[in-house]
Each structure stands twice: as C-alpha cells, then as structure tokens.
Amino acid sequence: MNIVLNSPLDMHLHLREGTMLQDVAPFTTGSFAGAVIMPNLVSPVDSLEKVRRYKEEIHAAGNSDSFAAYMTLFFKNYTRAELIAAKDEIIGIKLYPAGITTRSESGVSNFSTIDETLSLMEEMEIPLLVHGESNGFVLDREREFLTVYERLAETFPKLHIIMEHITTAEAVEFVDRYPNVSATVTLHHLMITLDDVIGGLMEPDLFCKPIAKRPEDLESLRDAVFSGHERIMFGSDSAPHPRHKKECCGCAAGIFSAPVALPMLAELFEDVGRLDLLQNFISDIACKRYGLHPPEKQITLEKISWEVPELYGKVKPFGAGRTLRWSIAR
C-alpha cells in the first residue's frame, strides 16, 4: 500500500543557519516542496538584503531543483519603500513578542506601536504570522495573547493573520471566529500533552515554545485537523539544537521533526481513519490560503516499517527509537 502526497508543504520551519543549516535542510528539501522558514537567526532577518542571502544559503544546503523557500521578515516598523521592495520575495512577516522564544529579543515589546506597518501589509495583502503568546504564566500565555489577536484581526480585517503552532481549544475556537485568520498545527502538538514532558523525569526533546498543554486541548487539536478544518495546516515547527543545548541547564526549547514528519502523519490520519485528509492538510489548505503555486512534486509514502535513529548528526528527531509503519520511498 502507498500514498502519493503532491506538493506536500511545511509552513512552519526553523533551518537555523551555518553547520547546522547544512545538516538539517536536506531533510526538508527532499521530502517537501516548499516551507516557510522563519527568520529568528542570531542576526534576525530584517532585512531584503538579508532574505536573498539566507535563501542562496538554504537552497545551496538542500540542494534541490523542486523546493521553494518561502521567506519571512522578522517584524519591525517597515517603511512603504521596504514592503514594496521585499513584497514579492516574501510570503509574510513573522512577528514575536520580544523575549517570548528562541532568539526574539528584538521582539515586539510595544504592541501600540506596530499598527501603521500593519495598516501597509493590510493594504500590500502581505500575511502577518505570529508567535502568540504573552509574558503570563506558561500555560495562560497563548490564551492571555487572543486579546491581541482579536484587537488585530477587527482592526485589519484584511490582513491575513496566522496563529502559529497553535495548542489549545481556545485557539481553535478562535480561528473560527474572524474570516481572515489561519492557524497552524504542529505534529509534536498532535501527539504529546505536557505529562510527557514532565509528568515523569522530565524529557528535554519534547520541550518546546509553546508548551504542550492538556489532554483536552490535545483533542480539540485533534478533531480539528481531523475534521478537515479549512483554515488550519500543517506547519512543523521543526526545531533543531545540538545535543549540549539540550542536556544541560537552560534546556532549549525545540523539537526536530523534519526527518519523521510525513511518516507520522501518515500513522495518525491512518489510526483515525481519515487518510483521506491528509493530502488537505500538508498541502492544499495552505495553497488556498496563501494564493501559492508550489513546485509539482510527488513524495510516496510506502508501508514499509523502520525505527527512527536516536540521532541524526548531533540532533535527537523527534521519536527517537521508535518503529514507524510508513517511511518515504527513495
């Protein structure tokens, strides 16, 4: 038994940069055929002068003639002159609130400040994604942020806001409420709640920002995607750290899922018996609601099992030593 996914895309993805950018692309850019990259580098990418250079660096990492880097900027106050010019070489604009996550220090601090850049993506029809959680206490921080989201989507109703990697029911609900925003959803999300991470010895490749939450957001998650959900796609967030980052104090937060992403979910669309989704969700619900024409590429899955290494280089991908039912075919 097979399954042929055309143009499966991630629409969430952190390559990081140098060595490790190396290591990882290839894992995408072989097996998608295309994904947004986010710009959250030690040097953000704030710049269109930044962006070309970060894609030349990415394409020549994966190496691969069927895959589209869609870039992002990281978010500051842009002049008309700047969107302009960066307009038809990025898929949006990825704000942080400052701090909130890994390399956001240059974050958004001041939300009374950024509306007349967002006032020219309104009208320049550029998509404003976005981290949302606020400085609260860790499991309230998504929920305490929809105050911001619902002040954005009234007051651009326009502009296409992306709530990424969503966890919680109250997230899901939201999305339901205003036309003009999309959510994504991780694979790690659909899977684990915060009792793996730290209901026993606390387990440092499953942590990650957001945190996952509870058993009854996980179902809410859950049925969503699983129900087809028109506004909701797949994005990975697929986070690379080397081994010394997480076994030690100050554990990083990221899962690296890229290697085992279209397998799993393969397994999970299949255990609920709803493959028949799958293709919308890694693929056709974000064309339409980014407008995008992505490279024609096939990816087969084939029902051949295999166990997930323990490490790829110095990263440990998410399930590591697990036996998975579908690999993809070479």
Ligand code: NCD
Contents of the next structure:
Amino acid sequence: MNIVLNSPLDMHLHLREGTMLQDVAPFTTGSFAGAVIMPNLVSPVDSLEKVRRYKEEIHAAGNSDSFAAYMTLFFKNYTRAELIAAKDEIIGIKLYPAGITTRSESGVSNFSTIDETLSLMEEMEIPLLVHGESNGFVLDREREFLTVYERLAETFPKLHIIMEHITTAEAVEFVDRYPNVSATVTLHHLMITLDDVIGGLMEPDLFCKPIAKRPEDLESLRDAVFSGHERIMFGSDSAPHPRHKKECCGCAAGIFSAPVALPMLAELFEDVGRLDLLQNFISDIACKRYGLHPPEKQITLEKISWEVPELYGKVKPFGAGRTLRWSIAR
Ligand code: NCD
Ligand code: ZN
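Having seen the form predicted alone, can you show the form predicted together with this ligand?
The complete assembly is shown below, putting the previous chain first.
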C-alpha cells in the first residue's frame, strides 16, 4: 500500500543560513512542493533585497526545481512603497513580539504602533503571520495573546491573519470565531504535552516555543486536525539547532522535524483512521487559504519501516531512534 500526496506544503519552516541551511534544506525541498520560510535570521529578513538574496541561497542549497520558497518579511513598519515593491515576492509578513522566541529581539514591542502597516497590508491583501505569545507566565502566553488577535481580527476584518503553531484548545476555538483567521499546527504539537518535555527526565529536544501544553489542549488540536478543520493547516515549525545548543544550559528552543514530518504525519492520520484527510492538511487547505498554486510534485510514501537516525549532520531530529512505518519513496 502507498500513500500519494500531491504537492505537500510546509506552511512554517526555519531553514537558517550558511552551512546549516545547506544541511537542512534538502530534507524539505526533496519531499515538499513548497514551504513558508521564516525570516528570523541573525539579521532579520526585513527588506526586499534581503528576501531576494535569501531566496537565492535557499534555491542553491535546496537544489530542486520543483520547490517554491514562499518568502516572508520580518514585521516592522513598512511604507506603502516598500509593500508595493515586495508584494509579489512574498507570501506574507511574519510578526514576532519582541524577544519572545529565537532571534525575535527586533520584533514588535508596542502593538499600538503598527496599525498603519497592518491597514496597508489589509488593503494590498498581504497576509499577516503571527507568533502569538505574550511575555507572561509560560503556560498562559498563548491565551493572553488572544486579546491581541481579537483586536487585529476585528480592526482588520479583511486581513488574512495566520495564528502560527497554535497549541491550545482556546486557540482552536478562536480560529472558529473569525473567518479571516487561519492557523498552522506542527507535527510535535499533535503528539506531545508538557509532560513529555519536563514530566520525567528533562528532554531538551522537545523544548520549543510555544511550549507543548496540557492533555486537553493536545486532544483539542487533534480533534480539529483529524476532523478536517477547514482553516487549520500543516506548518512544521521545523527549527534546527546544532546539538551543542540543545544539550546545554540555556538550551535553544526549536524542534527539527523536517526529515520525519511526512512519515510521522502518515502514522498519526493512519492511527486515527483518517488518512483520507492528510492531503487536505498537508496542502489543500493552505492552497485555498493563501490562494497558492504550488509546483506539481507527487510524493509517495511506502509502507517500509526505517529507523530515524540519531543525528543528521549536527542536528538531532524529532523522533531520533524511533522506528517509523512509512518511508518516502525516492
Ligand atoms: C523557532 C526557532 O528556533 O527559530 N523556535 C521554536 O521553538 N519554535 C522560532 C519560533 O518559531 O518560535
Ligand atoms: Zn517557527
């Protein structure tokens, strides 16, 4: 038995730069038709020139002509002229609250100063992708940020707002309330809770932002995804950090899931008897919500088991050492 996926898309991906980019890009460009590329580089991708340069680097590293790098700009206040120039070369603009996660220091610290740019984005139909966490208590950050989402969704009803990597039951309910709001869900947030991260021995490899939450939250995310929620799509948030930055004091947040994303998703959907919904989650919803026409690329998964390696280069992948039952046919 095989699973054939048409133009799978990863709607939230960190590819990094330099040698890390070289090492990780092929895992995505080989098995996805496109991905939304996060702009949180050492020097944020906050100009059209940087978008162009980064896109070229990605294509050189990914070495695939059937892969679309959907670029994002790092949110700051942009002028009308800047947005007009960038519009056709980006899929959206990614907003980080200042300091909330890896390399977000130059993000937004005052949400009352951004409306002019948001209004231009609404007018020009440029989507707004958001890392939706406050800087409150870690388990409450996503809930606290819902008031910001609410204001944005109501003030800019035609702005397409994407709640990135949602992790709570309340976030799922929020998506239901606003037709202009979509969300991405990661692979790991469909699998783990906070217990897996710190309930036994501490697992730095499962430490990410937003942190995995309660069993009820996990259930709610799974219910939404496995019932074919029409505004919730896959975004891996695959975020590689070299092993020495994970296995240390002050470990970096981020889970590297790109090499296992499709095989593991196939297992999850198969386990709940909903393989029929995988195509929807992995591509169709994103195409509809963003109006995309990705490169045509068929990816076949075969029922051949394999063991996830302990390391890919310098990075430990999600699921290292586990035996998975679906392989990507090469
Ligand atoms: C991401 C990273 O490392 O860039 N880390 C993470 O834990 N998800 C940033 C992010 O998406 O928050
Ligand atoms: Zn991310």
